Partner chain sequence: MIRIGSVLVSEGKGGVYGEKMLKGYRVWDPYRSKFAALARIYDGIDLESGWDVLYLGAANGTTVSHFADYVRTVYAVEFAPRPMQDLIEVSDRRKNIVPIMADATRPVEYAAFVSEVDMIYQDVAQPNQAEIAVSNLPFLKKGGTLVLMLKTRSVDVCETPESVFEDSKTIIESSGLEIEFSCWLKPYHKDHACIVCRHV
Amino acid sequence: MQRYWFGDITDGGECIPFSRETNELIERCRSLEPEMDNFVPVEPETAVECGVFSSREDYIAELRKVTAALAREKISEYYSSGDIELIQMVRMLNELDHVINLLVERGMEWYIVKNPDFSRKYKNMNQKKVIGMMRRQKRSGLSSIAAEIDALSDKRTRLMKEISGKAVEVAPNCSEIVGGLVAARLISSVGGLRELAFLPASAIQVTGAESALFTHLKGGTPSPKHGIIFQHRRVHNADKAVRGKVARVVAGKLGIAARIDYFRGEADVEFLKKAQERIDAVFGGAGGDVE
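Taking the form predicted alone, show me the structure of that chain by itself.
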């Protein structure tokens, strides 16, 4: 027997029509799992002869309605997963960083024109201090623009906190190991929590260091030992001699944490305790207590 979205056709050619109700047709489409090896495509005329539809146009109109409803449902399901919103939030944060840095650089070039005796070492100065200097340029458009940059920086800070909070909801175990912001950046970089969960630890370790990795592969330069996870305090604070080892252990624990987050979606206290102890032990190697 062949099963179609509008009804069944027996081996003897008898047609058993299904309901004409759109919601019931949608539900039937969800339940159908035809074996494609034996599937026989059907013509609209067959459905018309079956008595389900009055004409070919009626068949196509109903089919369009059902498939559009199923597509809307799938899209809604896709966007309802928290990591999709998290990815967009991280991308917005990256864009804000880019815009703020560009505006500060342009603003300082303007500031130097108005103050030629100013040292060009502003790139080593705290960004907040640089913006403050520009804001003190009274009776100048520069002061007004600096105020806007300052406001944008405040919005960037609020977004960063929001991302950390969202990451704790989406990936509680990853966030506990490396912090919400680093976890969010990792998820954004690989395209989602599912993608992160299926990555090997070695790939997680160098995620974000793609340029250095390809330079290593093409030019034989030293291989990168860390990517985004370098932003985690226990990696960038580690002694250089053990930093690669710390990054490797953190990446290994992150791989397990991502799988727990993806498949279970809740914090595993016992795992987190053991993971933190292991990372702390390797990090302690900087002081001579290498495990």
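Positions refer to the first chain, counted from 1. Rigid core: the largest C-alpha set superposing within 1.5 Å between the two forms. Being a predicted model, the structure only gives us computed values, none of them experimental. Compared with the form predicted together with its partner chain:
With the core held fixed between these two forms, A68 has its Cα displaced by under 2 Å. Once you line up the core between these two forms, the Cα of E266 stays within less than 2 Å of where it was.
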Given for the second form:
Amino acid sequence: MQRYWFGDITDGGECIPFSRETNELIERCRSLEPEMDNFVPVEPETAVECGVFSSREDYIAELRKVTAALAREKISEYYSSGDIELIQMVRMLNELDHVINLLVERGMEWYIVKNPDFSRKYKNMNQKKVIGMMRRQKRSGLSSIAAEIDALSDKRTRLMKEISGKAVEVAPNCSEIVGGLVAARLISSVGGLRELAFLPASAIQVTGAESALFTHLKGGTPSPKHGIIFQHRRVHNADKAVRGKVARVVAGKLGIAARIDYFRGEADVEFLKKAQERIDAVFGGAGGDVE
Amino acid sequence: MIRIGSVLVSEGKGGVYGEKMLKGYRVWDPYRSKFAALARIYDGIDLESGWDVLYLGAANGTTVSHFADYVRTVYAVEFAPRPMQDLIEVSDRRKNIVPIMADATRPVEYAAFVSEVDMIYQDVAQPNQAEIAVSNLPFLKKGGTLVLMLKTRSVDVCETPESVFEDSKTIIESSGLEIEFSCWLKPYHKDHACIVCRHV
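Write the structure block of the form predicted together with its partner chain for the protein whose form predicted alone appears above.
Below is the whole assembly, all chains and molecules, this chain first.
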């Protein structure tokens, strides 16, 4: 028997139409996989002769309705998985950081031209201070641009909080171990929660340190100890002597956490408790090797 | 195929992707579309008005929209959600495009929708491009044309593009297809080759 989207045709050549209702056809085609041995592609003319459609045009019009509806369904299914939006949010955050830095740097150059006796040397100038300084340039385009940069920074902070919140939803276990933002960055960097769950811990450990990793692999340089996970406080606050070890343990636990997140989708209290203890032990310098 | 001077064009309503218009025709840019590049290089390729085409790797529907200007029906298969959104939009305006969201490496996903076609046009970024082409042969009429756009860098970045080209040709020939023409798409597309074959 040959199975087609509008109905089946038996080996004897008899046509069994399924339905002419678009919704029913969509329902049928959602999981329709015809037998591929001895497969014969459908002829629109056969379907017309069969009496389901009045003409070839009618056939194509209905077919387009069905396939387009199926495609729309698949698209929204894909976007509904949550981590897709998270990835876009993280990329927007990175882009915002990039833009804000560029603008501040350029504004600084402008400021220096207007204030020839100013120098940044021996001053502890964080970004907020610099922006404030620029805003005080009255009657100048610089001041209003600085105000815009300031507003952009606020939006960046808000986005960051939003990302943390979303990460807790999408990947509760990973977020518990390294915090929402770092978890989100990891997911974004590898391309999705599924991808993260299928990654070995050693790869998670150096994700974000690709250039160091590849110079290492080509020979000569020492291997990187940590990539994105360095941003987690327990990694960057660890003593230099145990930092690599902490990174390895954190990555190991993250690997497990990502799998729980992907396959189960909810926080595992028992696992988290053990994982935290284990990481803290190494962080304090007491731990040995990963068990 | 319609040419104005040496410029390849197609008939139909413009403005699909911001393409240039020439005397009321849509300009088909060889630097954007690999098929247009092929038509520049090889005179023997044609799209006839009565044809049905199976298009694997339809992407955003740029080349698909030109195909639809020439032929009767285009079955456009695309796997990725993001370009599929654009493809659906294109197919909304051109009634002879059938947009199918499926994996070209698994013909079973779209077998129930596709009729026997006069041409298979394949432009997918997969390592096993030649094998994919062969596995789609059940849809191709005897005497039909298969156009394989070979992205050599997607097959194997470590191999030289030349050896990938030769290997792919061997796979195609051993499947019983007859290679009619093959070439590199220089200078329009880097490291892209094209194999035109006939189903005998």
